[in-house]
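Coming up is one lone chain in structure tokens, specifically the form predicted alone.
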Amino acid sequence: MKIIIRNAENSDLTGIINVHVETWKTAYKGVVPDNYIQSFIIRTQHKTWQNQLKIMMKDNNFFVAERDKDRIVGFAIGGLERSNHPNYKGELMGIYILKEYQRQGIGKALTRKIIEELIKMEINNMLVWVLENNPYRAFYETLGGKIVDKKEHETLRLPVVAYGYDDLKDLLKKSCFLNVQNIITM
């Protein structure tokens, strides 16, 4: 099996929206209400949030990971720091990835991909906004991220708290960032 991290396209989408879905079935239940999922899951077959996805496709770094040319096992999001944050220009805005794909390296592969593309921007940190409980806040300690702030999820008043990378250019000379069996960068 071979994994091929490249831009998203909007034929994506529908590998996408699939990927988005069975992550929030997967790694939010018993975090987030149960009645919040499925409404997520509603949500997802309209229109109006499709098109919103393909704004977000066209106006931030949003790579794919994908499986011998025929399936989106995951997906990353990029780009400019949304909230003004005071000392971070960069966020990574989302990373999912099927649960039978996770611990393959693909987040970290997907992440890498998002840490170049800032840093072509000349944006050398970013900060990755987490469910305070959600149960894969480890990866992005793993990455070397420290928790630089905390706020209340706007919809689902939950905790969400933010890792913060300061140096992303030494983030990428960190070892778990060498390339992973089988994945391929485009």
Ligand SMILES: CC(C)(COP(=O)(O)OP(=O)(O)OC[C@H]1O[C@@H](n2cnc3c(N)ncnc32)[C@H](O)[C@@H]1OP(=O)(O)O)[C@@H](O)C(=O)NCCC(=O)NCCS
The other form holds:
Amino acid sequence: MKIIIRNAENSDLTGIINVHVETWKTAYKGVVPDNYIQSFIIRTQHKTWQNQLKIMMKDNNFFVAERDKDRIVGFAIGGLERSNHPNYKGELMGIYILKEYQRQGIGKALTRKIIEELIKMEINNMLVWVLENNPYRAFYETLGGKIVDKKEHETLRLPVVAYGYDDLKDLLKKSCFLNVQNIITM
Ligand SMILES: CC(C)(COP(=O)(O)OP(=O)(O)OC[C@H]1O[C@@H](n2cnc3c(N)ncnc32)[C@H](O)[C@@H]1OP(=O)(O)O)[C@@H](O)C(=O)NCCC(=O)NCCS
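Let's see the other form, the form predicted in complex with the named molecule, since the form predicted alone is already up.
Next comes the full complex, and the chain you just saw is listed first.
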């Protein structure tokens, strides 16, 4: 199995939505109320969702992880921080990997790509908002993130915490960001 990390294209939309939906089902069960998960799935099937993704692709750094050139198994979106945060200029806006492909280094490879793009934009810090009760928070902590902010999710009304990364250039030197076997970054 070979995983390629590359820029997302419009033809990836179905695969991206599939990853988003399947990951929500597996990762957020018991974390987010079932009726919210159901309404999220319905929203992703509407044309407006696809159009919003296309806009996200144009305005941000949007990468997919593709297996053997035939299946999208993960994606990540990053770019300028969206709320004019006083301390953080870059943001990892979302990252999702299908359950059966987790813990194989794909999350790290996608995050590395997002960081590299932020550095090209001369941005050297970033944050990522995560549900406080998200069972995957350890991922952000392994990469050296520290909780720097907290608020309530606008629609879910659940607490979310922000992990901050203060020096992206330095972060990329961490050994965990070295190339992972079988993952090719383009
Ligand atoms: C969180 C997520 C993006 C991580 O991606 P991944 O490809 O599984 O992560 P990696 O394999 O690159 O993991 C890197 C390191 O992070 C840590 N880590 C990752 N997932 C972890 C978990 N569930 N529990 C504990 N540590 C974890 C480990 O230290 C891991 O290294 P190791 O496997 O050598 O021990 C992915 O699991 C996912 O999509 N989760 C569900 C959706 C989600 O919560 N997304 C974030 C919301 S924006």
